[in-house]
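Listed next as structure tokens is one chain, alone, in the form predicted on its own.
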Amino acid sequence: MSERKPFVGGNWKMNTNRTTSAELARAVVDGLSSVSGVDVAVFPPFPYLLAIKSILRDRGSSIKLGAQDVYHQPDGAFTGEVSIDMLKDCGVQVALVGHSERRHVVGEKDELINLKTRAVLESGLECILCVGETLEQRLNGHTDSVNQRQIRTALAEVPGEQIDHLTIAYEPVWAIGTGKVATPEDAQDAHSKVRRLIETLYGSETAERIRIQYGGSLKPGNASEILAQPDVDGGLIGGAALKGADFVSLVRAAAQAAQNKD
């Protein structure tokens, strides 16, 4: 029986104006009025973080607003780069840290990431770490490797007291928007071994309690069983997370596993 309460996240990536984004929150919002148990957020592009939360704010949602990255510096001679405060200045409650995306178009290497991720957790954001395997690393059998080498990096001098505010996603790269999918089976072996990892770290009782998302092309078709694992904690939608009806139907779906492990 675990006690962590799902979280879901709704990452936009570089989509959207600001009419659609609006309009995508408001359906969020709406769909899910009636909907508890799960923690929501999302992450629209920095130019409609303002928009985003003021309707967050004036329909009396609880749905967190969410940054798709940040830069670990407070200020400075850094064009193009956004701080935490500015984040918060903005109304920003959770940041992404380490997406594929990040890793594998920007170039962003561990270090880097490991950098923002202390930065995140020191200023009391929360924080989703994502770690995943390539196609090629997963067919050469590295994806525990890989895996342990990201989360053990990213994590490098944060202390324990900082972990509850960190949740970790695991998102095979190979099965982001390309139409494949982890088996259920697939997606339970690398997040139980995400947790023992956890628990070498920072033992058991930190390792019981934090929270690892799923996150790679989840869908309504084939968000239940993923969901049902015992050691999936919600997902980090990307595509699916840009249609209201499909990210409610996905949160529905979290509510649904949540229960059914009690």
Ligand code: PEP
Contents of the next structure:
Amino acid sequence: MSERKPFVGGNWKMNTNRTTSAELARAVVDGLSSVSGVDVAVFPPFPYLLAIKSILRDRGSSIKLGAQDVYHQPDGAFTGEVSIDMLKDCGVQVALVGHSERRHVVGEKDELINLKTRAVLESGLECILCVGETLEQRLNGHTDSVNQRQIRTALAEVPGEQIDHLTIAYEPVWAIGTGKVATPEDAQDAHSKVRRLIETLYGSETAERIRIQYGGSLKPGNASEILAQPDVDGGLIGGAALKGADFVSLVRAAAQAAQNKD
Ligand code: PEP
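Having displayed the form predicted on its own, please output the structure of the form predicted together with the ligand.
In what comes next, the whole complex appears, and the chain from above leads the way.
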């Protein structure tokens, strides 16, 4: 039986505009008004955070407001970056760190991801740390060693008492935005190894509590089997999070999967 409440995030990436982001937020809030048993967050682009926060607040929604990235320095001459305090000021409750597009498109390294992870957790915000292997790494049999390296380096010097604010998103890079999905068995295998690593680093109780999301081309038609895996605690959704009805259906699938695990 799983004590873990599933957590589903909708990462809107660099999509939507002022009008469509508000429409999407309203569709998600209204569609989820009768759904319980799942933590949900949306990650709009930075310029729309305040407007989406107003929509969530005005409708009394428990959906969390998320940021797609943060910068670890508190203030200063860091042109283009956004600090954690600025995000908090806009009502942000949870931040993504180490998304594969930050690692592989923008070029963020493990060391920077460690600084960001530490800063987010020290600030009291929730952190979703994204990890996962490229296709080449998978084909060379390096899936687990890549996940281990990314997690160990990201969590270096993170004390155990902060881990309750951490979620790990296992997102195989070859599955993100490609329409390719890990098999339920491959996802479960990677997730259980991530959980064992957390046990090694922080002990068995922490490992049992930590939520591990799967991410990579989840859609209403393919999600149920993956979400049903014992070590999969929800999902991080990109493309399908841009369609209100699809995102709502994925959150419902996560709620159903959790009920079936009880
Ligand atoms: C993501 O951006 O984290 C993601 C999983 O994207 P997609 O669902 O489009 O693969």
